[in-house]
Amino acid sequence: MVREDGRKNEQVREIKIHENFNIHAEGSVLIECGNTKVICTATITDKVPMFLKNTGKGWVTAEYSMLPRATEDRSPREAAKGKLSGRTMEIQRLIGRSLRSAVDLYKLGEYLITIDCDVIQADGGTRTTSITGGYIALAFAIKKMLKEKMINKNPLISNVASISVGLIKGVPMVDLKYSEDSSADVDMNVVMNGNEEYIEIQGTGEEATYTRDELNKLLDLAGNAIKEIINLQNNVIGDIR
């Protein structure tokens, strides 16, 4: 089966990153993983939620927005709805749940870092591209506490990084764009650290059911593009000290 940007099928799309993209934000990049394109900064306050005052705990969260024009259809401004969409409040719950994985609160102290994450144009992906560039946005926040001696202690630890992968006609791929995420039997979202462990699956039978050989296969597909995202994570962010 010949996809139709002609990659093969456990093909990643291009991921570009564009490092300190926000010349405010304590950490930032634009990532590109094919056409879509995912603006993710870091910031940090000494303020963390009520429940964590006092115990030295930081906390990480993160907030996620599509753009009006992100989507070959203009999509109204979800803040002139006066209340975020489900589907908002998912993904963005994912992405914080997935980041603060990858950090030792109790090292981090009692600051906030929020990741925001929005989306200016879509073609698929948009959650595990945030996931992806909001860790390389988080690392960079937590080096310039390390070199501003805010914290003495480097709490991150692992990388995150998510891909998507499903079955198409019953055929495995990695990496769905937007044509054929909304063709597939099955599409799935994954999670995972570079202890090359699991943080979260989420796998649908959007038309179809799919077996135990099939997940494994997936599951395969996803940890191998995995390892190359994060390497690249890794190439871009550099030593933490």
Given for the second form:
There are 6 protein chains.
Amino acid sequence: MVREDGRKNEQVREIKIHENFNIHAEGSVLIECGNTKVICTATITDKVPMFLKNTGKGWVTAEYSMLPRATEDRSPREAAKGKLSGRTMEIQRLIGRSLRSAVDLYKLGEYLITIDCDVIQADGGTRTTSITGGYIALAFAIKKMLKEKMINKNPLISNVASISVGLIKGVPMVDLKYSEDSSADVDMNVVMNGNEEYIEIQGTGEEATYTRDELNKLLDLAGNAIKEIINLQNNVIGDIR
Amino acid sequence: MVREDGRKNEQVREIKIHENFNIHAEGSVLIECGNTKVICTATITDKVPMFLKNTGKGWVTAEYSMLPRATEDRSPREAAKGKLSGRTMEIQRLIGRSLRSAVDLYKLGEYLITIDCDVIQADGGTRTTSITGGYIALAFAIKKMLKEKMINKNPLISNVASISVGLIKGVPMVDLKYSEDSSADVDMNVVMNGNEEYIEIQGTGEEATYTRDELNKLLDLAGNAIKEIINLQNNVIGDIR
Amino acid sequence: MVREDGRKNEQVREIKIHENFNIHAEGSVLIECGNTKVICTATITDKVPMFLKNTGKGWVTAEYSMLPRATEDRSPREAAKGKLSGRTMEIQRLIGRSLRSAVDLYKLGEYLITIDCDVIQADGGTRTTSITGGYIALAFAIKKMLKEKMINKNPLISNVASISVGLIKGVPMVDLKYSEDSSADVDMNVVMNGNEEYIEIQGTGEEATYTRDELNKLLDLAGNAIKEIINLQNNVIGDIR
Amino acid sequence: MVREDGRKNEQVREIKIHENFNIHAEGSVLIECGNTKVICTATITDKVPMFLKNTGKGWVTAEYSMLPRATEDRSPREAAKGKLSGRTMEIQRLIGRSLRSAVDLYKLGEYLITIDCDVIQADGGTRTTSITGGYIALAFAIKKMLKEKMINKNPLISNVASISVGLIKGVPMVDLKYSEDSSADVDMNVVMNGNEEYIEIQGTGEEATYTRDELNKLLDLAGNAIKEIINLQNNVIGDIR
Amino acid sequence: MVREDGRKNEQVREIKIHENFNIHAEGSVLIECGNTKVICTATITDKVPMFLKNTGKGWVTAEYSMLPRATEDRSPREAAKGKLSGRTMEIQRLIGRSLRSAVDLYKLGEYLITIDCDVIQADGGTRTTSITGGYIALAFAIKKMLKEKMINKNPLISNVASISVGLIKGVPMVDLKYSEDSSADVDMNVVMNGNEEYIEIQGTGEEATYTRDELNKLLDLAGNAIKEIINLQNNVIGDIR
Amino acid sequence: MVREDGRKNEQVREIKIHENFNIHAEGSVLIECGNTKVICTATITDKVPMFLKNTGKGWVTAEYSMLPRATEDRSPREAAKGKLSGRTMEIQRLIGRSLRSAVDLYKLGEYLITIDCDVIQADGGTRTTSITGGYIALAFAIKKMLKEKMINKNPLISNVASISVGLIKGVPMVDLKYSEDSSADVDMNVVMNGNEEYIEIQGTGEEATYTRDELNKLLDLAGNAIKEIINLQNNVIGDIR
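Moving from the form predicted alone to the form predicted in complex with another copy of the chain:
And the full complex, kicking off with our chain again.
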């Protein structure tokens, strides 16, 4: 079976990273993964959530949204509907959790870093691309904090990156584009760090199931892809000190 | 390390199932897993979602809620706040997806089965207990549909059950109660069917990570627990025809 | 005319009271009145409403909700609709007002007691059963406050209990079950204390009216029923000191 | 005890009725009861609620609101807060129920009459004044329907009018103005028809209670006042045919 | 072309001003412009918006609403729909901005004046009538503040008044009533002060356009009308000191 | 006085237009005006608003939003707050009205074209840039409709473009950037077509006023700038047939 766009099963789409895409944000990137394009910005404030006041601990949170015409058919704005969909909340909670695990929140000190991930064009993998790009925006913000002596030590523990894998007609594949994702039996998002450890695995059989053996194949594919992506991240980010 | 309530690491809390707990619902159960208590009811209607009208295909959906004082501290009602939290939406989407995978939706025909999972007392594992109990309510509703000749063939494909596993100070344990869950480094919910296949794996490092080896130990624990639970389900449900 | 379930016109359905139904709440009860079942929990906090700050006066408030399948047909959750219905607000205001009249709010001191009444199965009389059960949960919470020396004097003034009465085809009856309630011409909820005094009377002609004479007969029925119910309450609550 | 404005205990404030206050509405009135002023308009449409479609039965409903500066202190608009308060819902349900009892809904046929009661200045008794004035607006709309031959028979069964009564320091009084209402121990709203029958009684002890004997005195006061008010209504409305 | 109500193109409808219409408000007026009737009240509080705390500067804000049956067809209440329409927000922002320009906010000191404009009957020009009447209510409130020595100096800079103009089939006309407004090609609202200066011009071609020359004719008409209206305002307001 | 970025008072910032920025939309553009960047997409559907069903007439509407970090300080998402701000509604109504005037809606036929304007970076003039860019996206969509024979005749009447002008310390200037806009006394947005006619003028004195003479100077500046901008639009759009 050949993939629609000619890729091999273990091949990730081309990833392009445009750094400092936004003149206002403390860190920012426009990340493209094939036709999926996400603007990630990092905002630093000293307003940590209530439960962290006077604890010396900071926080990282994320918000996620899609422009209405990011998708093939236009989707109504959540602002117009007056509430976030379950899907949006689920995704932004995932991004936030994943990026928090990249940071020693005590070393960060009482700062809040908000990562906004705005999908301006979607073709599958918007949440994994948001995590991968969000990490870069976060790293840029940390570099700025170190440079401006807001903090003294680098609070980053390890890179965080993410990729989707799935089973299509029983065949494990990496980095599903939208048309593949819609026809996948099993859809799995994997978030890992630079030490080949897992931060999050979310694997869903869509009116289908998967065996332990299939799980292992999917995890192998994801692990290799994430190693590559972390290299790309590091090339863009450079030294942090 | 001995667990707070004296259980072994691979030991599930006692599960009690009170069938036909509700006089109105087409299927119902009060399920207890230790101090966690959930009322699950199944409601059958012929109002399938718009996208299924005239397709011959049915649907299973789920809603989840906690009474305000199900928890140690009272939590405000979502109805009073005017919106569902991200956590609630995430959980009810998980329950719905999991139970849908138990059913051949074409055999079900154009019916909607709504599973309501209302937690009246919480002590960890409310979402996994909801899935396990929700399956029983669903099976009772299917038996009623068969008996009343609303459908001719049993649309159930396989049992669906769920359990939580986690790493506490590096030790893998099954069925975390609330106090364990709060201190776990890694928290994983596993949903499986009667053929030892996965329907959903959601494994999260909470400001922590886990290795491939730890993942495997957690999946072993979950697999054994779910086998036991499926036996309990079948004892209550009996024959379906 | 014989009533559907064989009761006499002046006969209340069997009331069962399961005390300490919830391990977390400061006071709790599962109260059954025929097929109507309500979980009542009392939560004590020191967060009085703004207008009582630094007045030395406490407050009692109530919230009321029904599980979606408490009723014969499933009703959508108010949390999903994003707002409380007029009916719910009316009922929880009534419960709160009624229970407040049981308490000397100055003796209570600056505490807030929240009574949650969650109907898990409904068959008429859910608001009156909530008041009767809510009083017991409140009394348990007061006993706990006295025992733990949060307060020194018993702030309870008198029991509070409630029952419905109505006219069905001109005949006065007590404690209407759902099928009776739907066909009643006049529906009246009466809340009284242990001194045969009224706290609240709400009597509504549903596209119908009632005379002064009929009003008097309904009040006689309610008065006798409430005397009985207060005895039941006292048996469960025991001495308060 | 002399009342603040010199009235006797059984004396209603002066009621002024300005008919046809609005050029657009099918029936309208500005009613003043002392300093309380309410604009009541009746709107006729053929859009009955869903549950009445094709039943041949009509409906009467009511909405109630206060201008923000109707009260001594300005209250925020419910439209700005994004929801109706419990108090507003309770009142508009009461007005709707009361006015529905004035009409034979089958004779009305499949029409919806909406009575809007907008309080432009408040000094106690806004809900009872709304009912009294709402009936007049309703009657004007009915006259118009008869004149324009939208209906053939007068569907009005009887007048509906309302007054408040209360106990102030143990003394029964009628038609409480705001300053009296705030200091009343017991507050009761009575809705009656032209045959001295009750449509609704709502009597509330505000952190207080009342005896059977006090109830009877309050009902006597209300009955006499309502008789007077119904005469006023009839003078304004004139013959209906 | 003769106008529907016989007016000349440059003729404003009769304006009636009923001062002190409300017993509670610090300033109030019922203003009528033909069949358009608006109640304007001014409320003074010492709660300035957050961004003005401790700046010595005050604020003027406005809210606007229409009674549901102010219009020919009944419009649903915004409170019931749970949000303000774009039209309402646009109008109340315009009124607030316009009236703020009448006041030296530093001379006002840290007070908030809220102007509520409630349209009880509408026939075109509700926003311009609200501005004209809102200024009078504001001036009355200022007089009261001066009299009660809340402030020492008159903070009013100049009158503010407003009128609509428009092009109907190419003919410029002033003060459009509703039927004219609906058929106008160009609709312009002009807000000016007592020195013939502009505070706001909003001119909209409704699926149409207008030339520089037409603009000039419309501005001439508006200027003359506003001069007249300011005279009317001053007659009612009298001396301010 | 020299402007902050060295521009002359009558000089517009550099405008860059990236056409076909989005692979999904029927027409799209990324437009930059200095540091202000807006993505405009056009979506064609056959779902006209209810009031146009079966009239043969189409509709053009617009939505406007800013990414949270488009601005110097991050602004909370309207989707998270659950409602659109008054500012957003005002702007999207302006864009929609302006673009509708570019189209003969009967020639368009029963199609709805939705123009989404998403500001990804803001530095003043976001609404005028949205109108200018929105027109280009609209024109591309029309070209596509003609090419695909969805319509036969070009429904475009004329270009539509917009610019801001303002008075800063009494000096008229064109195309205010954010820092200029915040300190302007008078802020005016002008929308014109290709025949030097006005579609909309919105001129606001911000706690200030302007004379007829100043108005004329501002309109001269705007007219010249819009002529230039329309040339740019036409270079990008090319022939329409």
